[in-house]
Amino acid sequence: MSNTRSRGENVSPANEQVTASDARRSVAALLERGRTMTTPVLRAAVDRLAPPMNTVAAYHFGWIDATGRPADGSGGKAVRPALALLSAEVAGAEPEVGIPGAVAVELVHNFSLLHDDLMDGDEQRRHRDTVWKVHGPAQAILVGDALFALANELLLEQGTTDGGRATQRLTVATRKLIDGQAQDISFEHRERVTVEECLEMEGNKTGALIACACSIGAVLGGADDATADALERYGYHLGLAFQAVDDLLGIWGEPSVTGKQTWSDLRQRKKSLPVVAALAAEGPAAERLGELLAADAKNTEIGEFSEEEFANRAALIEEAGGREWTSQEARRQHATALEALNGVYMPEETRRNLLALADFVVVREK
């Protein structure tokens, strides 16, 4: 299905403004719609897994607690499912058409979280113990692998050419995501990482899958490759904005809101954007930070540092300008994402919703 004006759709410019209150209501409704429409299909997919993987996955998604009793965990922000459903609407299809893509992307995203938590040694996610902490490393690995397999299974079950196109895009995005995680891990043991290297890593680790979410519903709805590619560009830069905000929260986020430890990314030696931007700056704060990180590269006992030491490092990053640069980068990537929508014809309401979700990404607190 070619995405052209011939369908008689209303079109609005990409820079159309909506009020802050309208945007908040719109985003809340979009996230809830994404969660409501995809959760039953997601649960049914998880039910296909053999025990105990099905219950381990259910714990990860927040549906049960560590003892197996029902729980009311949200399972995340549901940004990717919301984008996938909107993507279907760009193609002129009903949002339901995007459900298999939304669920597939969510399965891949959670496959990466299960593995990342184990590799990073994260003990908390969404205000509770991570899967590897509760059920052991082996189950975290197995369930992650199973979720990835389920994602491809769901798309291929569509039995259509468009289902195959969607599977191909998801597979490429997954490979890039894994590339990004490998880059992220390698950066932890290097004294210096350039800003360009960090953006490439984050584009792979975060941008690729959000880009896929933004195109996969349109592909399932029959959109041509030019439309899907434009939506992927929107999603890629939105993903970079998303990750820039995540990097800020990883250092300065409020634990009661983020569900992670104070100074979370500093504890893991992450060369995130605020860190690499600070190191690239000039001045005594950047020099002192560089000295500390050079010493870290030879020290495997970073977990023994005091809270005061982490607070000092965060202060050095801020003094060197890393915090402000990253905040500005989030806004730059946000603007680039919106530019990608220029020339893509879609219903006026769908465009407003894509703009509102992009705004949400750069102002969130968790």
Second form
Number of protein chains: 2
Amino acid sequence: MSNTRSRGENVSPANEQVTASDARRSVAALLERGRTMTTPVLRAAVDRLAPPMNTVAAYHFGWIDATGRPADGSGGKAVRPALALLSAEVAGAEPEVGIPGAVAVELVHNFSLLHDDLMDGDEQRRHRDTVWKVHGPAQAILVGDALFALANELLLEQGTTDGGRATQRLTVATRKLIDGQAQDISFEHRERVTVEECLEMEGNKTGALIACACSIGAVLGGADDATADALERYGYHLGLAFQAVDDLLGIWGEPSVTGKQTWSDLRQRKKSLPVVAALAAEGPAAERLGELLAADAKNTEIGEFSEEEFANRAALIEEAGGREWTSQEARRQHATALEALNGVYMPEETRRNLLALADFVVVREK
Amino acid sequence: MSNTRSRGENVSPANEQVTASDARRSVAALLERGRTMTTPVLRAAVDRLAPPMNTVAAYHFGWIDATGRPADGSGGKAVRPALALLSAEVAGAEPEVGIPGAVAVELVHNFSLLHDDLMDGDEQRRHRDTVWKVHGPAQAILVGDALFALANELLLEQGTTDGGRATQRLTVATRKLIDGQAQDISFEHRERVTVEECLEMEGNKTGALIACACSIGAVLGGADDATADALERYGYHLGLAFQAVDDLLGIWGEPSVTGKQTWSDLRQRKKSLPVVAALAAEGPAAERLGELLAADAKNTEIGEFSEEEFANRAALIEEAGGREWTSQEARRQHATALEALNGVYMPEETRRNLLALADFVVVREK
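Switching conditions: you have the form predicted on its own, so give me the form predicted together with a further copy of the same chain.
Below is the entire complex, every chain and molecule, led by the chain shown above.
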């Protein structure tokens, strides 16, 4: 895939010689750095919540189990915090400068997970029961609200102009994220959704917040709006690549790795990319799939389907080309993301790290 | 009550001669001004929401009915917008300067109503079915989230330092509001709640946002933090007075006027001020009430109680002194609110209007 990497002018050809295992090590280190540097600040922020919200949030983040005992859940892949710290480095600032942004983005991301899991009726996340299952719907709503407010509070209490700019970008991203969830819900009640509509929804639901993670550190580090906008473009397309991979994992992912149920997205009748791409195709597999899904839409008992019935739908999606198209789309979005970095001046190592993270996003298995 | 009004030094004694009917007219005009000046901006903000959230929000605000036809619902008393515009005048600015603040506070207030109605299972608000009843729980969550985000968006897109300061105050108020709702929910599962705990909860749930309404216009008008803090104190205690009256109306209010069910708060086992004050009293009525409520707590069928059973509980609360204590508390908070204005320099007419609004809050019937 190295031919898709058209790097900035300040990158010398010698730096293209990064081996795959170097890159893997580099990504693991970046994710670990993001987690290590932001978790204490995130925990301190969550500690501000009044009981029982602090406990419910700690359960959600995987810091305690349902009985309140300490647990060592990682709270997810932490791609966003890693990106926010790199983003500060793009502006020539220390990664520390990005921490409030990293934490704020992580708080908004988890606000959306808490509410989405409840709205979608999802019972499992990260191999554990979701908050509404364990603590009830009211706590899922309330703690989600509290995390959202906390995100703005953290950024604004910096008391700086850049803190205000960062909050504004985060707010716009959050509104898009909510728009995306609204579109996603509405798709479940519609028989047909176009590929373009699906990409727009995913751009809102996933792209916008990853875009914000990629610019927020730079904004806090004093970058100008043009730089922040270019970083947002990188993040937006990275987010779409991320989501395309997520859509593949939502159907063909290994449950023991992803922490979700088998055929998770099919169970929820998600009109994800592989599904809409397959339905948009021509030929007998697309036709048969269309008939089956139209019948499913009238059937409220989809939860009672056998594994074979789901496997059959997944096979038809693949046969109609939905799986392959989505893989290619992930690669296309990956390439567009990298292009957005071309005109942005940044330290050599930061650029290498942003490229490595982009590569990771499209090859991950969970 | 005029002896509780120790006004600022720049108010001449001649201005004390305001008759009751003048004051009523003045309050009606202030509320009308708040509604007229803010509604177009509020509607334009709601129009930004993607479908179907714009429609769901329009239903919530009373602009359309459940079938989508235009309706003329007022969307509530609009005390907060009136206060926010007066707040701008305190800083010597035109009331228009307070509009983004008024709209932002109204958006946060309605975000909390949408979520609280769902969490509390309330089926009616302002004489109409609540959003979750009509459009389902997911839309109530989603549109609430969207209104919260929109509030910050409106304030931050001003792009001014004062817009950032206003957003920070609103964010802190929103976090308190969420804390208050968390406390309120937790009280329903507890047998005993002290009067102090109840006042703390109500200060968070109602006081904090009214406090913000009272300072946000001044902040947008460039007032210093000391002035904004004094206005928040006025608003905080005004909010507690408001809530004490609300608690009285929640038990003894006339359903055809309040738009709520009879004995609304008793049906929901709310540990509101009259209840906790009655339980804290001594004597046979308080004792009998305690026994009844303890038995109710074990009984999940409280919704099936007869009108007589609710009337009996209400009578015991009154006999134990809970009704009278709450009335007095409303007057105490009203007096403390007015005291907070003493040291604040402001135009004569603005002070008169803030006093008139405070009086209205404690005498209203809905």
